[in-house]
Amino acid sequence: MKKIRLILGDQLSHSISSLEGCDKLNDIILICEVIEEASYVKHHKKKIAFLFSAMRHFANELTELGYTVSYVKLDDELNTGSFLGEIKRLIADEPCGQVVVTQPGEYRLLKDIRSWESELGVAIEVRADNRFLSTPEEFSSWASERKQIRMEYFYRNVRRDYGILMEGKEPVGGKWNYDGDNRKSPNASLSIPPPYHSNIDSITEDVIKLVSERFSDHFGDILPFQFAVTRNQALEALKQFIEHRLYYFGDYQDAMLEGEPWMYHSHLSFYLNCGLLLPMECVRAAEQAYYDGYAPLNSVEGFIRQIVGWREYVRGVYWHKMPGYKAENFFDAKRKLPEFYWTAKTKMNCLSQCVTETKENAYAHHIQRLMVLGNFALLTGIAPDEVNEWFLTVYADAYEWVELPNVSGMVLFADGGYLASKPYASGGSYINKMSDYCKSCQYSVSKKNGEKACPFNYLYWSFLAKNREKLSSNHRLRMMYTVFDRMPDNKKAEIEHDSNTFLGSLK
């Protein structure tokens, strides 16, 4: 009997697991844009229309491939506004025996596709995602045997298996890892290239016109529009990546710049996290570039430890740790979010650079999330599932499995350290030092208190202080601990009186 292959918006990918083994002559493949889906957070409106778009591409594709596809724009007139509703109207259409799908990146969608079944009267068949290097059952029993989870050691055992940079049983250059060759500061003579552009088509123009009419309300802005909508496109995107901006991304990784949103970053991972491109292609790209004099070792480590090592990390942590993770709060915040998280109305000018430029993107990249936005939040004591709710709501790459554990274990530490080794707290010298956005700030980063004072440099000391009991055994902090005892108490209190007045304001 035919069966159903359900492909989710996030799994365009030639290869997944739900369509091996495919009979083109009978079975459906099924791809449904559905408002349950687009809605259940107000995703970034250039975040849906590249999904869209992306969607249809690869509808298209595949019937060119001899694939039978029943495919469901939002606009459809019978369009039932959900997956298990599509579902349904199909069958009664066509008969199946057996629902495909693979699993997806969301406990909350993974726990609804297991209750298909009594709801259809079909068999449901969820299979493994087949896009990864390691398995949530793979990483579950590496964690099990140990008290503590770190990636760096994760990362070397895929290295291991996978032979990535390796000269036999040694990483190539006798290092693991090069972080610490990846952290210098940005300056006006940079010639940093255009990132990738694609041409809008048909298909893409109209799926513009949908998103802009039917989620107007949504945060962010839908043009200019340059996502890659094909895997042609994602091919052309990574080739432009290793060409012209790898040699360059190692040295200024945690750079940031005012007017230069993309610097040498890949912008690869909205296409690895929907399926256009796979995280091996990629690996071998960048390793072929060292191999071959194009690009040098700290930029090529540095590339394939966020796919093979953090990427595949932080989804391991996702489903080895839900449902429980989602509720983490650790140091029990619970203040709002602050309104200029969504219109870049703020005095503070490196935040202000992030939120316009995220506004405008649907991006940002991993530095101004963790040390501006994610800082700023961890300091403030913004409530985890308000700041959750705002990064899987306005990054075009984000969903719950890589947004959830970064946010709630690396941003915000608010699982008590299970996945990173300290908070990633900074006062506003870190953020000098890697950009140039303290020079056009109304706040004085070279001031510790008063109202002209960087917020960065008092909120630090108040969030150490108001959190010492939780925080004074870790190691990583002791010297910083250290430094604030020896402070006076006139300067203990003037760091207090800043934070308590400025906290006060934020709305």
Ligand code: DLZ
Given for the second form:
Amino acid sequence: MKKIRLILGDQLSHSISSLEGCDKLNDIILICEVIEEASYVKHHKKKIAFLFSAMRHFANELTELGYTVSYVKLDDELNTGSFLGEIKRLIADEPCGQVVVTQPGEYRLLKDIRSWESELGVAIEVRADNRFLSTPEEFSSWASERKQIRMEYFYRNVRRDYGILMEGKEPVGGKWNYDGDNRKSPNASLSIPPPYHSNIDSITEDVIKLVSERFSDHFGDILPFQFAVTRNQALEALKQFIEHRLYYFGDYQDAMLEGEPWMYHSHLSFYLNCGLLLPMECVRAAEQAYYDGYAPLNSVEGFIRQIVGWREYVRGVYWHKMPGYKAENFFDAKRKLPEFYWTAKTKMNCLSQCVTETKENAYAHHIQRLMVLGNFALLTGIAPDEVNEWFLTVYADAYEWVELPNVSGMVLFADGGYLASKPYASGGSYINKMSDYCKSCQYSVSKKNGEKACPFNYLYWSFLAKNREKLSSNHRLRMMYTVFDRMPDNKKAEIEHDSNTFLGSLK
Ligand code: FAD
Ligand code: DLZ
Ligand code: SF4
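Could you present the same protein in the form predicted together with the ligand, rather than the form predicted on its own shown above?
What follows is the whole complex; the chain from before opens it.
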């Protein structure tokens, strides 16, 4: 019986489960650019161009390997604009008995897919996504046994299960986590290597033209375009990271410098999340660099923790808590997203830098997302729906399974502390310590109150004061509430006044 093997835009792995057992003579692989997926949020132009180019290259690779591929381009005349429409169209030409698909990365699409069987009158087989190191079921059973879940314990289990950086039953070096060594402030003398840069071929050129025409009203710059769009290119990007950046990854993991969007990060999330790279090959490459003496343990362990710890953990949380997770709003935050998240027009230099780089690159590194863009959203009480939509729109690595837990769980604490043990809230001093942004800011980070004071400074205290009922029992915040309580009343009044004035002016 002929089968359709539907491969989604973020499933571009030759080993993807939907291809297992594929009968090259009989089965048809369907890959389609559909407007429904390209516009359910107004994705950054570079994200769409990246995915379409990677999809087209992947389809060509499969054809060369002897598979029958039906590839639908966005501007094909008969393109119906949806997966369901495209499957119907294919079945009308090529009757088939089953559609096989790997579980998508977003709940909304899984729900949709589950409704196709009755629509199509054809069996749908949804297979587990075999690109992760743990399954949603394993995560749920681990999480259900615990009152409180924490990434660190989940991460240790994955290290043990896969024998990653282990010496028998003990972690290499005697410690599981070297995060304490990974907080070096940046300095202008750092010589940061240039990031991976692909050459634009005719496929990418076509896609850039298409996206520029069809999505001109979407956020972001399409050029310069430098992402890898094939597996071989992504492997080259991985190699370059291991050779040139991994050494300092740990030391400068939290550091931010004006005009240096890439720092010592790997910039591999785009490729991991769309399937061009697999997590284990990145982990083993880093581990090998440590054993070969090319990279220190704090960097290697830190990088590996992001992939086998945080990445797997947030995915587990997503599937364990959906669909309810999306609606959670612990602080009852209601504010609209300020306009500067799109324009970068704000006097706050850190925010302006991070939005500008996001617009240019469809990328910002973790600390920019968490401690600048996210911290501001948390302290000013922006509604989780608005923040989630922005983060899902602007980054080329964004899919709901990874974006939502990071935003609602890690940044906004909208789940009341399910994912993280305390809100990642901070005043300006953290940003000043970890970046050079404050030097050229119109606000003064050392001023705590008044017109010139860094807004993060008073917003931090006002956030704690406003949410006292919900947060004061959190033992990790106890010291901060003690500091606040010792402040004289006139200081507290100033904080409230400055916060209200600032929030009142926010558009
Ligand atoms: P590196 O710093 O080099 O880290 C290596 C890899 O570890 C990354 O490629 C990524 O696969 C993984 N990783 C690191 N941190 C996380 C994390 N917290 N969650 C999941 N994986 C992680 N990551 C996404 O892939 N997609 C998103 O949509 C996304 N949204 C985020 C939103 C917010 C508010 C925050 C705070 C974080 C978000 N992250 C997201 C996590 C992280 O910021 C990115 O994975 C990272 O910046 C990607 O850049 P990199 O490849 O250079 O990462
Ligand atoms: C993000 C995206 C975009 C922009 N376009 C497509 C597309 O045209 N066709 C496709 O198969 N996938 C696309 N994707 C990725 C999907 O949105 C992704 O598979 C789901 O969000 C599930 O993670
Ligand atoms: Fe950001 Fe405050 Fe520093 Fe300005 S002074 S860059 S607003 S942290």
